[in-house]
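Have a look below at one chain only, the form predicted alone, in C-alpha cells format.
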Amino acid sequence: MASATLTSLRKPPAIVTRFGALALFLLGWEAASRAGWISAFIVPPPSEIYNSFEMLFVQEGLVDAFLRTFGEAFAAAGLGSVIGIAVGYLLHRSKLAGLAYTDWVAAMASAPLVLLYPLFLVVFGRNSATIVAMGVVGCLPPIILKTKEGLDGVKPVLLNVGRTYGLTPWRQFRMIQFPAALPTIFNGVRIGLLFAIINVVGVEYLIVFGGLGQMISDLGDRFEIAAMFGGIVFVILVSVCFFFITEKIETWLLSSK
C-alpha cells in the first residue's frame, strides 16, 4: 500500500507531462531551424512565429478577423443545433427513419463536406451566407447523431411516469426527454461547434473572404510565412480553448443530471 502511494507521488501530473512534451518539441524545432536542418523560410522557428503576433494584432487586424470568424461559427452552430436537434428527434420518433437514415448521417460525419463550397457559392454568392451555410453543413452530423443517441437512451421509467400524468408528446419531450438527454445533446453541439469552426476557417481560406481564413491566405500570398504560421497557431489555440471550456460545461451538465 505504501509503495503504491509512493509510486503515485513520483508520477508527475498529466498537465506537466503534456506541456513538458510540447516544450521539448518546440525547443527541438527551434534548435533544428537555427542549425539549418529545417528551412526557416518554409517552416519558421517558433521564436519568429511568436514575434509575428505583434504584427498580426497591429497590422493585420487579428481581433476583428477573430470576431468575424467566430461570429460566423457560432451562427452556424446555433442554426445547426436547431436543425440537428429537430432531425435527431424525428429519427428517434420514427424507427423506420432511424434505421434508414442514421447510417447516412454517420457517413456524412466522415465525409469532406467542405468540398461542397462551390455549390454554395453558386447559391449564395461570395459572402458570409456561404460561409455560415458551410458551417451548418459541417456541424449537423454530430448534433443529429448525439440527439438521437440521447433521446434513445432516456430511461423508460421516466417516459412511463409522463404517460401516467397524461402528458402530451410535446410536453413529455419538453419536460422529460429533452432534459434527460441534454448532456448527450450538448456533447453533440460541442463537437458540432468545433466542426463549424473548421469549416468556416477552411471556406474563408478557399474563397478568400473575411475572417481568419482570408488573413492566413493573404499572408501566404505575401510570403509572410512566420505570420501565416502565427495565424494558424492562433486558430488552433482558440479552438483548444473552446474545446476545454465546452468540456467543462459538459462535465457540469453530467454532474447535475
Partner chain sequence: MAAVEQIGGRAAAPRAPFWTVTRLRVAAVLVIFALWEVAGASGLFYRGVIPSSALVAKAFAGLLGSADFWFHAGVTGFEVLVAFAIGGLAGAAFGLLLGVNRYTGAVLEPFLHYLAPTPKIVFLPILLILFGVGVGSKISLGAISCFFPMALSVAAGVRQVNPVFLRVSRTFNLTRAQTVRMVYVPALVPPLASGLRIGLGVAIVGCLMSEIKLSRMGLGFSAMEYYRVFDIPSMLAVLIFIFLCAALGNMAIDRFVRLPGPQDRVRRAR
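Taking the form predicted alone as the starting point, write out the structure of the form predicted together with its partner chain.
What follows is just the one chain, with no partners and no other molecules.
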C-alpha cells in the first residue's frame, strides 16, 4: 500500500499520462502535417479530419453505415458464440473428438477463411447475409478453442467437489465448469468479436457493399482522404463499443455468480 502511494506520488495516474500522450501525438501530427514534414495529402492534419465529420454525417450517411456495420458484426458474434461454445463443449466432453479435431480448428483459426467470400456471395447473394456469414466464419475458431481450453483447465479439485455432492452432469457444467471457465471463454468471445469485425468490414470493403467498409472504399476511390480517415476513426469507435459491451457483460456474469 505504501509503495503504491509512493508510486502515485512519483508518477501521474496512467489515465492522465495516456490522454496527455494522445494529445501530444495529435499536436505533433497536426504540426508535422501543417509544416509539410509529412504530406498533408496522404496524412491530413487531425483538424481537417475532424472537419470532415460534418460531411460524413450529412452527405455520406455515417450513422446508417455505423449502425449497419455494428448490427452485422454483433449478429455474427452472437451466432458465432452460440455455435462456438456448443462445439467447444463437445470437443471438451469427448476426449477423442477433442484429440481428433482441435488441431483442425486451430488450423482454421489461422486459415484465411475470409477468402471464401466469393463462394458465399454466389450462395447467399450480394447482401447482409454474406457479410454476417463471413463474420460468423471468422469468429468461430477462437471461441471454440478458448471454450475447450477453459473447460479443460477447470481445476480437478472443483470437479471432485461437484462429484462429492453428487451433481448431475448438467449441474456440474452449469455450477462448476462453466463459471470456472468463463474468463477464458469470454476471452475467446472477445477475440471472436475482433475477427468478426475484421471480416465484416473487410468484406464490406472488398465487395463495396454495406456499412463503414463500403464508405471507406468509396471515399478512398474519390481521394477524399480526410473523410476516409474520419471513417477509419469511426471503425475504431465500433471496436471500442464492442469491447465496452463485452466488458459489461463479463462483469455482470461474474458478479451474478
